[in-house]
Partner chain sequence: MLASAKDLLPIVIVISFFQLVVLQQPMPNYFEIITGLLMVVTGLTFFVFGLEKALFPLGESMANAFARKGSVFWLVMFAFFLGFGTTIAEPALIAVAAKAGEIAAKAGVIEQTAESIEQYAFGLRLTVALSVGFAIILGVIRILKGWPIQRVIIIGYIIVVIMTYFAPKEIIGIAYDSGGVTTSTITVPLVTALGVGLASAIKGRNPMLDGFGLIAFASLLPMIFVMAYGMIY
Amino acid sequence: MNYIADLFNTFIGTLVDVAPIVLILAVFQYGVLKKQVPALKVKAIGLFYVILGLSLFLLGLEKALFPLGELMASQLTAYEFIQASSNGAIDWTSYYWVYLFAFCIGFSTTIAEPSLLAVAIKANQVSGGVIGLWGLRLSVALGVAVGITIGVYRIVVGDPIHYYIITGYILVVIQTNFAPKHIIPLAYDSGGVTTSTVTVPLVAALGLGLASTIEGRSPLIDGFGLIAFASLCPIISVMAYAQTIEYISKKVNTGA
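Which structure does this chain take on its own in the form predicted together with its partner chain, if you write just that chain?
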């Protein structure tokens, strides 16, 4: 019974979030374009499925994964745990479990991210299957995993964030010159789509947990910035993915 009430509440919440979007679409469709929506019934049902699906998805995450994941992030970053897993003095190497957790959680939440799935489906259609669903998703997930691990390391050692981000930008600019042209817009996009419903809450818990247990870090200032890494690194990894594919196919063509 409780579940049904919860589901209803989440459904209403999602509906409220979606309402302005539907309103804008409707105003432009009927007010400006002055056209009927083709197959309106199918689209209305489809939209209903989207909202219902998102509600179920969010509620399920809240029930099952978020409490455990957030608790885990705070336990792994707790002072006692770090002390127990290091022999002697605590330095940046004592946090190895945290790095591993950051990497794994970044990777696994990105694979489950619905908006990345949407973009991968579209890219697969547009490219006529050249860009594989899993190739794109895996390389984005790997990028997020590396990004969050670097971000966690930055919080541990306390470096200013912009040195890292600017280095990342320089890498992106250099890679842009060498990467296959068709992947560039998609790579830039993949930075933005990675971080939404699944990744943000867990990653935020990790960042805030770390920043509040390490001496000299302020959770309000240092706890932020993980998302920035998770948006930057996939750009690099997606271009690297395309470069690797191109390199291999060239080698096969010329070598064989």
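Computed from a predicted structure; not experimentally measured. Residue numbers count along the first chain shown, from 1. Between two forms, the rigid core is the largest collection of C-alphas that superpose within 1.5 Å. First, how it differs from the form predicted on its own.
Look at Y163, Q36, V157, L68: the residue sitting at the hinge between these two forms, where one rigid part turns on the other, is L68. Relative to the larger rigid part, the smaller one turns by 8 degrees between these two forms, according to C-alpha superpositions.
For the form predicted on its own instead of the form predicted together with its partner chain, what are the coordinates?
Since only the chain itself is given, any partners or molecules it might have are not part of what comes next.
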């Protein structure tokens, strides 16, 4: 019965969150455009499914994914585990399981992001299939995975975060001058859609757990910042994906 009550409360909360969006759409549709919504009943049923789906999704995250992610992060970053894995003096190489976990969790949570899937579907439709659905999702997921891994390494070694961020954006500016023009806006947006419901809590838990267990690190100063890497690196990876596809296409056309 607790799960039913939790689902009901989550449903009500989601309904409250979605209500302003529906209100704005209704005001513009009937007040500004002064037109009826075609197939209103079908769209109302679809909206109900959206709210119910979001409620089930959020409840699943709260009951399963978040606790498991926090548990894994706390266990992997525990001093006892790191010491047992290092077989000697602890240095940045002793955290190889943490690096692997960071890469895998970054990749898998990005693939599961509903916002990225929605953007990929629309980009594929608008581009007439030029931008591949899975190509975009995999390139973004790879960027997030690499970014979070670099962010974890930064926490372990204690480097200032701004050195990495400045270097990353210098690379973005350089890439922007050479990447295909149609991919640049999508690449810049890709960094934002990845930092959503699934990715942020798990990544934040990993950063905070790591900063709490390493001597000399501050959870406030060093624990946060992983999301910045998760937002930056997909921009680089998506433009690199487009540049690679363009290069391969030119080689094929030249060979033909």
